[in-house]
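As structure tokens, one chain now follows by itself in the form predicted alone.
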Amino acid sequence: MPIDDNINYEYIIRYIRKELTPEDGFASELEALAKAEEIPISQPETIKLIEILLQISGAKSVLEVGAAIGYSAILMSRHSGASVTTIELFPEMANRARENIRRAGLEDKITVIEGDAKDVLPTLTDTYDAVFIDAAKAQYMEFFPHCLRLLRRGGLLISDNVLYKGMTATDELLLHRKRTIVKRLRMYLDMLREDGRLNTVVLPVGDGVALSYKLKD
């Protein structure tokens, strides 16, 4: 029986999380806040995987689509030293992210852009070492062309929640009201796999993570 939106068995999740290096009190506070208010944030093993990938790749700049309360941006920047630009649709959430980033002492490393990523992404011109997509799953395909344009050759595109409670992998779990989201996620994964500029793997971590390495422009 999985917990949260994790696609793995509960005993596996509990064991993996027990083996993770504990975060400090502030990160734990954000995790508790997100749980209490049902705010979607990256699961602990997912964000740890991303932290390590950023460390291995030596990423200095990260673009995140979907800030929420700033949890993942804070941990990505804290553990890799990278500068993070994160986009958040909802004004109240963007303000909370900025406050949490200030409390973490990372105002100089993390920039929050308030707005719809569909409108914001086309205006960006900087190149990033990594792009992390963790926003409205039905819109991943719309984000993709802009994210790929902004990602440097040799960079990482990280897409979260792509297995979506297992529903992406099998119709046996598919809820009728989620059919559109799942259909679009499947199309997005096909898009990643078929794009000759990328080398992609889907991992059963958290709610499913797609890792794509940009081979060429």
Ligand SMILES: C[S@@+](CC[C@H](N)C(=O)[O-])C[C@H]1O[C@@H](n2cnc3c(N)ncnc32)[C@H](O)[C@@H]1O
Contents of the next structure:
Amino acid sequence: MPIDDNINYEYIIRYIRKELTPEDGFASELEALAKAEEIPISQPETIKLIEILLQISGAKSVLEVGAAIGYSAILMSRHSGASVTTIELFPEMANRARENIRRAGLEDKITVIEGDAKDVLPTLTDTYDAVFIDAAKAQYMEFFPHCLRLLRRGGLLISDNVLYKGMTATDELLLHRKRTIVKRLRMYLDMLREDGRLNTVVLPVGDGVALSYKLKD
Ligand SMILES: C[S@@+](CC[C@H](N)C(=O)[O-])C[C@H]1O[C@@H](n2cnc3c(N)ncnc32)[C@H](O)[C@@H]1O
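Alternative state: the form predicted in complex with the ligand, after the form predicted alone:
In what comes next, the whole complex appears, and the chain from above leads the way.
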């Protein structure tokens, strides 16, 4: 398996990463830190894709499920100017995200909500231009109804890691201990595809990204 659980060939990943617009030292520092501590963060090309989608769509507000150390929230906000509300389950991780957001000078733009998204999402009432789901893969189906409710018509729902090292696409790669997560991811993708309110495509970028455009309420 190539770099960082990426589903593409290693030579392709190395090449496209060389071609990505470089981030500053702070983003690289967060990438190195996440790697050293084995904290899963979105892959650089996935984040770049999201930044560009937010730029094209003129998104002003983003809801993220799964902050970790704040890496994706910082890059999304930095490149689109959008306000980001991000939910993180673990208090220690939420604190680290807040500290990194402060260091990035984005504390006025990014709000970290500490808690389980299953409890937090039902309490939210604002509407967002984009929603990025990047937390426990087995729970995407439970996050989905709330994320769709909170997404404005014409907004974008982005779901990361949906191909899960290729396992979602073929049983040949499926590890026995991952079969429940993979089953749930497959059901989640069916749910996205079959929802008449959405137009969805799955892209083989990073660990697999589902992009869903909300056509109607
Ligand atoms: C893949 S990481 C997020 C990476 C981040 N989006 C980035 O790219 O920089 C997933 C995060 O989701 C958090 N998480 C998992 N389940 C959650 C839940 N039910 N509610 C909120 N956060 C959750 C984990 O603690 C972890 O920090």
